[in-house]
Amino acid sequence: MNELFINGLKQRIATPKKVVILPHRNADGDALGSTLALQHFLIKMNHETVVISPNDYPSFLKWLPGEDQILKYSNTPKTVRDKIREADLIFTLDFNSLSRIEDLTEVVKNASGEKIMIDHHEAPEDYAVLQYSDPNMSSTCEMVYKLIKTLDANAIDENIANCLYTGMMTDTGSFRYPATTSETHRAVAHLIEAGANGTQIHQNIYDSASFSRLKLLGITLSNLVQIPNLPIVFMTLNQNELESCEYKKGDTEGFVNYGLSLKGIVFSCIMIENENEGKIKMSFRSQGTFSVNDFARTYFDGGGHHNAAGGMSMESMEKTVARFKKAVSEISDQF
């Protein structure tokens, strides 16, 4: 870790402040067990501490030790502004463009309150007075994890834990992916130690599916098609089945990687249309060296890690998937 970074974040923290935390728009697992761990350890240091989601996130979060404390400035407009404008601090987790927060975007650029950063993407924009910036790191909550240990180990209570192992888990793919290291596995053995419970939350978030998340992840597989000659597949939602299956946020989530679990598949995709907002969510991963962080920025006004990116097209399920297929045709030579 950056010993500018801790030495400009302990000056920053040696006295009580007015603290926002922001995780980015359509929260996940990492943005929020990352964002509420964080709190919990600047409420021990005397701070006045607020977690600002942009919007909802989804329910099988909703358990995470303090999130119901968390304002949302989809539902509070207002007094989101008002703490963001009278904040001394504002920390950004897991997000390195301040685009990934929408609607606050211009409220957060224009607040007097330092930006700190703390975040595992590639490419991060120079916003934030203090930055904590790793791509090699699994996760934001292994950051937060080596910065708690780094200030005060012995804060690491029951809630820290639960947060920051939730974030592991969901951002490694339940500690499967490459970016998991031995240190991953050291931080979560301390993470059990502190009072995480590894069973209850792999429960709560992967065991709690409704009976219309089931049905639409079988009509997301009869839609699989993969491109002829290429190990690459696809799979698309549009509107009407999203709504057959009385869709909530946070129903899709992981639907992609059933692609790569086919055999020879390197490359998998879904797109996701919504049309409130006028566009199509594509998420991508991979394996081996492929990197989908690249293919997004290209292609799809998008990004994220070497083997887990996210895009977008404003066009038509039909011409995004026709512009996917020409993507793909242009980088054969990469399979």
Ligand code: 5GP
The other form holds:
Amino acid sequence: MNELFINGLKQRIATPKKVVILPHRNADGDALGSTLALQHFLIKMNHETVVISPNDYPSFLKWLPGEDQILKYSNTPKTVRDKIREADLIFTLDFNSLSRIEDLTEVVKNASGEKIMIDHHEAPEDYAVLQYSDPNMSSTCEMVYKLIKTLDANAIDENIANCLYTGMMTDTGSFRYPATTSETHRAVAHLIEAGANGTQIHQNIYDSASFSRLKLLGITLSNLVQIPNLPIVFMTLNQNELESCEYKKGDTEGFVNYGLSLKGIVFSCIMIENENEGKIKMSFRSQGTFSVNDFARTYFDGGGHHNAAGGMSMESMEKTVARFKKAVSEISDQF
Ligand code: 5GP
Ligand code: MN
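The form predicted together with the named molecule is what I need now, so please give it after the form predicted on its own.
Zooming out: every chain and molecule, the one shown earlier first.
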């Protein structure tokens, strides 16, 4: 966080403003935790704030403090467009390319409010007047923690602590991915002192699955395929399989990680059909030097982080699998 950012922000939030805070589409724990934490903080500073989510998000996040006040573009498009147009400040959190908010991209692009980015993905787009971008950070929540601590450490209350802990926990795989540093743990220690309940948060997120979700995991694992002679696996889920297990948003979260639990496997992919949207959503995870961010950007119109990225395919499942196999054969010298 440089002086330019912090001073620019201080100046802009010195007097009450109309503030919109945006997570990316298909928000995860980090996106929602960071936006809600920032909102709780700005409310304390007397700003008029609203968190706007481009679409719905998993039910295992529907306990976060303040979550019930989030406006969803898919539910109330007109209200949302008006709020964005009227905003003095528009914070974009946990993403750095306006395409990540899909249907809201144009509205935000054309809005007169000043855009402020806080994000930890690589290669930020140049749309914000103030930018706090750091790909080395474990999570956007850790960045918002640093920001609030710099502005007013005493403001970190139980609500803010629970929101920030959630995103730090989910984006670090419960504090085990390499981006987890001693600083991350020091931040977490402070959040626990401020009232974060790690046991309860873990239970809310990871121990709240439905029977049908576990059945869907069973199908996914039975579809697991290894690419011959390479440390790469992929899984698929088609629409019929999803429907047979009454698929709900968030049910497939974390499935792709099972591929990496295999000894020797360093690249795992899951391809999930979405017939409604006419596309296949792809998730990529790696261990070590192989960059799934590069892979996703090169082959599947996506991106993300070095070890965790996503993308999409507009082709059928069959063609997408074939394209994935061809793509990995082209980069097989990297393994
Ligand atoms: P997931 O696989 O959990 O959806 O996403 C993993 C990471 O990749 C996240 O940090 C997410 O923000 C990023 N990501 C997922 N899908 C896309 C995509 O289509 N485009 C880009 N640029 N990033 C993505
Ligand atoms: Mn994140």
